[in-house]
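Just one chain is shown here, as structure tokens, and it is the form predicted on its own.
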Amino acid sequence: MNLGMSGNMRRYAWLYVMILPIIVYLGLFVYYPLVQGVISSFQETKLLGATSWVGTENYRTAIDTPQFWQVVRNTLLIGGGIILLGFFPPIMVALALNEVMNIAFKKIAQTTVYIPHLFSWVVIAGMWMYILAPSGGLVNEFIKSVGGEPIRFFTSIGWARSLMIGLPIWRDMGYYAIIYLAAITSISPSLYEAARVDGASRFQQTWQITLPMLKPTMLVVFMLNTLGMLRIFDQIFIMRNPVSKRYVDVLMTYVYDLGITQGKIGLASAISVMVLGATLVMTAIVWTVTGFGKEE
């Protein structure tokens, strides 16, 4: 047995050499900071970087802070809204693109819906702030032209939170649609041919063949979105403002404010550890409920 393992090591030596940089990268920039963060969550960082052990005090402080529960609520509302409201649009876009017979138009449509995913959140925020500006914005100019009052989208509590949900859905819809479209094209044409012989309509073929065959891809996308639900940061950090901050701040922006702005490293680390634990629990629940990874 040992000789066999030793022989395999020599035989695939270059493969191990190739993977070594990845292992080093993960060790230095993923697992070491993770371990250090867990340790910091039980410490208090003082002036000049000195630390003292405080046990679970940081966790108790976080739980006893009303603002913590406010950002938890915001995170669940915004993250949950992105997952639930953003689940079906990419599927519908993929199904629509699959029905397009004109190849040139189909490629243009795929590129068009995918382009927003390539934009950074800085570009997207600037673009939509211009479109929704109270004065001179395209939307508000139209509202005023029909006799309405301009809406301050990014400072209105209801609108600000809706934008934090809607813009990520709009940005990533094309990306997930391409994933679903790739899964659709991998479905065996013989299934559709058999369905047509039996007299099935296009709608029946979609309902009875396409959607069931997309189930594994749906589960993967849902799992990935669940993993990122509690870690949304970019769009909130860029588009929040002093007026809407209380109602759109999420856990990761709260951690940033505590750790970077206020220097409360221990408290920020404790909240990060709780986010990690909650993410693992949510993933396990979704994994169990959906049967992800089980063979059909």
Partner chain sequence: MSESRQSEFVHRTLGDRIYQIVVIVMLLLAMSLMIIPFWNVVAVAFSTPLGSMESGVILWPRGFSLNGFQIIWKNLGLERAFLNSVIVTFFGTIAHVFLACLAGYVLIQKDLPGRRLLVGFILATMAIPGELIIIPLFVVYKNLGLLNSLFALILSGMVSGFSILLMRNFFMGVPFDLAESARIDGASDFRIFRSIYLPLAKAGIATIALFEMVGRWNMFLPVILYINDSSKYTLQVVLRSLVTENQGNSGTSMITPNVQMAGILIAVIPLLTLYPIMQRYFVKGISLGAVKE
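The form predicted together with its partner chain is what I want next, because the block you gave corresponds to the form predicted on its own; please supply it.
Since only the chain itself is given, any partners or molecules it might have are not part of what comes next.
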């Protein structure tokens, strides 16, 4: 380096100035609220913003509330449902896409299944609430035309929860399929060549080469879904109604209702801290298993 000591100092000063906005932003809008959230969880906020220390009372209140356990249960049922039932469809779609020889058809199919991933939950909710509407909806009109009774999907307890599982699977199927397809494309062709020489059929090649080679990707997708489970909010908030609320409310909608709607900041913070703890543990596991963040 040709620069002298003072030249270096000047350069570093500039670099620090360049990154300063990011540090300030993260300090103000991530770290400070994080710390504040933990503090609030041990406090009670009175009218006019006065606070007093209450120890672990908020945590005990949360754990003693049956509704808390109900939303934990809902979160696990809905999140777990998405993870388990949503696991195979994208793999099947990716394998199918990989078998298509016609490039144009492949492109169209890929685009079609991916598109719903771009839609917001408001759009998806509006779309499906219309299609599943008791009168005038595509599905119920069909049921009526074959002599069945219309189903009130969004207010039926059994159906409401199933929809909260089914619609995210519908939305993200193509997205995960493309992740799998990218992984399939990177499998060495020589593996298939060798199998072909041994006389393996296309199906056998898929079963014996492609699927085993997808294991690492499956693991990543599984982990991402597991982490995403605790963050589910939009879909529930938008599609719930007074009838289904009890069966579909998840941790984040519960925290929103408590903290923002009812102003119980201490209680909502305590639940957030507990969820955060769970998230950090799960993230640590995910990062260890997937080797993410290793390059530093």
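Quantities reported herein were computed from a predicted structural model and do not represent experimental measurements. Positions refer to the first chain, counted from 1. C-alpha atoms forming the largest set that superposes within 1.5 Å between two forms make up the rigid core.
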*Using a rigid core alignment, state whether the CA of G27 is displaced by 2 Å or more between these two forms.*
yes
*Where the rigid core has been superposed, how far does the Cα of L15 end up moving between these two forms, given in Å?*
7.9
